[in-house]
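Next up: just one chain, as structure tokens, the form predicted on its own.
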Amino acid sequence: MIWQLDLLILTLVVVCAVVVINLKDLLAATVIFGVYSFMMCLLWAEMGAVDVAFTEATVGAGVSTVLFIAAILRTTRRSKD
């Protein structure tokens, strides 16, 4: 494994998630939140675990993705902030 590579990986899974703490637009926190699972779908798949990688890229940033935002979508605002 390059370690290297997965320094930069872990760093932009971390920076991910703290971005998507912190906004409050909920679209792109989903994008956001998608991008974080490509990124531990690479993570995975750079460690070795071949099938958990694809369970990730499937699962987290495929079908949560898309759902999240078909719910978001779905929702109405009551509120402006």
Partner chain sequence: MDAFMTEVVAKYNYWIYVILMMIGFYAMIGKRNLVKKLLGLNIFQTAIILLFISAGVKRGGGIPIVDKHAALEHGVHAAQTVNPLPHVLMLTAIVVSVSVTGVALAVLLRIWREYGTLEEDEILEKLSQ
Given for the second form:
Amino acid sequence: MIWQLDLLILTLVVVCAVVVINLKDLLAATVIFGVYSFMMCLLWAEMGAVDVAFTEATVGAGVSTVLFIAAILRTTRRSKD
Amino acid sequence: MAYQTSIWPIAAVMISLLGAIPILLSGRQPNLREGWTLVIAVGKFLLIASMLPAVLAGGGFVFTLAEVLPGVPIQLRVDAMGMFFALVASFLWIFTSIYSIGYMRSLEEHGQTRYFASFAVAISATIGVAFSANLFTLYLFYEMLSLSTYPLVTHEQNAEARASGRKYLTYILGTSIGFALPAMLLTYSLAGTLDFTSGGILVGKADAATLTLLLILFVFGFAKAGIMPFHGWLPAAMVAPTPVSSFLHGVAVVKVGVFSILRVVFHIFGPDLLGEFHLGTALTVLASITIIVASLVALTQDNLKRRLAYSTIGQLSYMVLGAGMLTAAGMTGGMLHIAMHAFGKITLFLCAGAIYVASHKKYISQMDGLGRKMPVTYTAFLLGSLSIIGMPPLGGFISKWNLVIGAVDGGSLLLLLVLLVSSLLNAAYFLPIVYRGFFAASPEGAEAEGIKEAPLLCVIPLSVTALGSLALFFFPDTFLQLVRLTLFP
Amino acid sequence: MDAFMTEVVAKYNYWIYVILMMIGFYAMIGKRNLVKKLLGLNIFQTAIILLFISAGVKRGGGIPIVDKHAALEHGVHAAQTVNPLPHVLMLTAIVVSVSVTGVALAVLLRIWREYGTLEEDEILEKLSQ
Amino acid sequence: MKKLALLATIVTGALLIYGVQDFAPWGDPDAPASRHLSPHYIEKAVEETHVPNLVTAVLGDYRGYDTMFETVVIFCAGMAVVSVLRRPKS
Amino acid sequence: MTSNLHMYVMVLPLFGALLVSLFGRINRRAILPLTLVSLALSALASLGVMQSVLQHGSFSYTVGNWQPPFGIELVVDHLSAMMLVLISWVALLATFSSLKSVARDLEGREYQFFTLYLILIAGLHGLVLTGDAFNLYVLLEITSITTYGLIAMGRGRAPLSSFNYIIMGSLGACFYLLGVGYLYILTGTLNMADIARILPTVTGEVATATAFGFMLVGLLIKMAFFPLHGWLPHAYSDAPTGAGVLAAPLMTKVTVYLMIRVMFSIFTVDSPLIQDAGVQNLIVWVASFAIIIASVLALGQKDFRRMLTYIIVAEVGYMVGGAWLANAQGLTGTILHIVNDALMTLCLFLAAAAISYRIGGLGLERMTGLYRKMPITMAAFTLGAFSMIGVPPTCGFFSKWYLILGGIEAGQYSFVVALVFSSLVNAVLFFRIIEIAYFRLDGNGHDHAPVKVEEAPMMMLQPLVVVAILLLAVGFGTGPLIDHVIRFTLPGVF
Amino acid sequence: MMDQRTESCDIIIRMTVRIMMPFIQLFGLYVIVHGHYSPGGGFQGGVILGAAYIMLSIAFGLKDSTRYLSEKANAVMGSIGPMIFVGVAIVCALVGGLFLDYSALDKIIPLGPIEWRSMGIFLVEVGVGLAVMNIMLSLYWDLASNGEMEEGL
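Could the form predicted in complex with the partner chain be given as well, to go with the form predicted on its own?
Whole complex next, starting from this chain.
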């Protein structure tokens, strides 16, 4: 556990989360959410939770993002807030 | 008192409840349906009367249906007080049934099956209230009565009837849920039981403030007794067909209210407890106000049934007044008045119905000279009014006399005054009707209408009940004995 | 103040989780866009996962996979590996989270079919017409 | 509305962080969470199930009941999505 | 050798669901026997469980044959056995009606509907059985996800209602999970009994209180306790009829059961959080307020089913308030009300299903003169209405009796007043319908000609009649029910 | 337009997918099977397998991808997955053990109770993998085609 790395990732995670909920373009928000998930995955891997990290990488950054993108392409990219 | 377990009480209650089923099933054949009604009525009276000797001998019967709550079973018990009321109600029901058949047929009413079925359930509930062994069972049948009489009040199904039905339910259900139920629960919470016990179950269980609150909740909670300000349903309910008004709102429903209050006073609080905390005064004050105000309002009513309704409100309060005096004679008078008023008032209502069947007239001002065409009806009406006013030789005299003695015993001049004034008022709103019927000139064109006596099925019952009023003056012993057993076991 | 800072430093992971939770929670109840609400829900759920995973961490603990033969012969010391239980729980939680996301997206598509918008206020406006 | 949401968020966050004060410091090997159940899993799982991946052992066996429902959850999601979106072929 | 019977109660609907999803899509006629057989067997098994609990007392069971804190423990005591019986029989009765209405409303999608439906039932069984805090979360999500799907299958604004429910439901579940996380960090275990054992020895009142607060709020959201009830009325009234019939009677009641479990199995009665007078007063006050507001809101509804959903919200207030009176009478009333309310709600929703099947809608105005067309349905409805109002001897009266008694004993008079008020409002609500259906004339004047009776199909009518009779039977059986079952479920202190 | 794209532009993508597909699937299977010894297990492997098919249907279009794995087969496999899990659980109870007590399966094929626990976990993981793969794919199909199952993204 390297605390500098840890802190860096944690900061990035928070930044990503803030960006996700503030972007007006949903597609971009979703992609950032994928990044967020991936950062989380790194964080957990670094904490020793390899299985959870693996799952988050496949699900959170992978399938979940694809599902979001599929739904957004079927509906609309715009968001008022 | 020794009670023996027996199925007779439950049989007496259930016969008409189960009887509602064949009535509903034979809806397509009116003769069969009404045959059932009569059979049930007579059977019920016989069942109840068969239990009378044992009760007069100081015994009774008890039947436990189910223990639904700890210490509070659904239990029926035949004691003197219940027998007193059941006897009156079941006896009068026979004549109401006969009268109903005549009335409904001659007016070709709709929905008769529903009518007779509801009636059967209602009388069942009435007897249930009479035979309840505890407050919970009483409440159960009380609610059953409220719900089964709702279709009868709304019978006409027009806007007015529906509005009255709404009003009826609002008052009756509203007070029973809003006041009586919490009062009952509070009682249970204080005493741990709800059994009717002579001498009361609340002795030493609560302080004066709680007791006062309880008493007020009970008196208003049983709004069927028509204590002001919860009397408004009674005049409204007069839109119902006359047999309903006569039996339910002259005898069963309203007396159930009074009976419940008396039960609470005698067997939940106990007269001694009330005396100790001077709570009798609360009852007498409420009752006196109701008596005077109701009598005054009755004077102003032109609709005959409404006038009778207000008269009923006043008379009911006599019974509460008697109980509130807490003297032996007063309580005797109060209880006796249940029977005496029942016979008198049912006669009056039956007469009003007969007049309506024969002439389709509802208003007193239209009834000039009618008595000469319907002498039997009007004579019965006279007897009924005299009984209620309290004239000898009619039954009403006995109860009023006891009330007066009670007031004197209690040393309350004010109550004496109330009794006297209200009797005068009674006379003032009843006698003019009779006077106009016999002596006022008929309105023009009245001859052409060809009014004559109502059908026999209507006239016979009202004659019998009028004579009953008369007979009660001479043979009140059974009832007196029952009252004595209730008050001084 | 020092005590407070020590407290924060000792538990900074928990602070981050609370911040993420707040971001997600705010998006769920404060945002009007339905997709944003859903993203908020996902952030909320990852925050909870972070809480649990943080609870399982042991300073100096390895990943929860051991050498079978060595373990059978010599046994394992609890201090050697991180706590596997929160990982198990969170695997389940992730599955639940993706399931909910799937269903919610499907419902979103139905809403789009029905109203042609994903903004809550616009939908309510259309409904009130 | 947004202000209210913000307020609710802050209150919730404050409550959660307030509760954190009773926790053991992060990564403490003596934290209650690491002392009660987990030593048993870590030390006994291989012996009892012959599975070196402790997470799989706990997931598949000790808490297999959870995992069964986890599968059912996924299955439900699939079924729900089909039922919500797909139009029956006429 | 412990019996596996209670596992079959849970697993039979689950396996039935999988079979339905497999064969139901191939042949529609396979759905009915599969659904009914699995539910009927499950219902019978639940009776067996009840029987064994009554005879031998409660027992605990560990899935996978591990020692309790390590494996997942299931608790079969009087309360959970009673809930098993309740859920399986309510589900069985509701299914008859659902089969009919779904065949019409959701043609071609029956197998999806019944797969979700059966899994929902299995999830409810699982919830009732579980003795593990995290397992409870998973099952909570199972019941929620299936319900989301079922609700979204409805028409009109159903998807929107479903989405609101998804957000609120997930929020509730997340809060609950947060609470579990805090408890886990404090105690290191997830087993309810184990937590209860360790918790008094843990230092950290604040974290415990936070955990308790979040678990409680999470469950309160799930059970639609006012002011967190916003999702429920739309969700249940927009759902397909077949789904409403199952979800409305069971979901909130099971969540109340969970609240009782959390209160008394995780945090014991002696816990300072539960004994705290401030907490008790607060919750009872909010509950009283909830009952009154929900009742008033119900008055404003023009649609029968929407009205019922607000009544459900009020009834949740009854149960939560009753449980937090923190005395024996109140808790007895709450548990009794879980049973009674499930039956009453089932009765009314079945009646609503039957009516809407025949007349195609549930606007109050459309019900004019309905009793001549559907006399049996209306009779059963009337009985259900009486029970809701609390007319003896229907079962609704008895639970109200205990709740009020508990309120008096605890000195919480606001709660008593709220209960009485809501009874009165219910009376107004239902008599309005009774008046319309029985006494308003459909044509001009009285028509003596008998109207053609068009009852609902037998599949919908029979369960309705059975439930209506049950309302009376449970009412008369209150004494034995309390003596043999509920008495054992109260914590020993009471 | 969609046709044009699938006809001409995506030849590189399609070729790449065609080449990668077996490797990804192999990896997915490895993750499931090797879950006992390395990170991973039924769920992760299932998602990878599902993702492989999702990739396929993105590259080749939804309609074409159903030729490789038909909708019906997908649904059937999706139901069989949980059925394996629940079935194992029930069989454990039926042969006389407790629910989900894999060691009870020893009574059918004697491998030794502890070895059976390992085997039981494996069986169950296969069920999970099957379910997850098919349901992930089905989620994608439905969301991408708006439930029409006609054309994907």
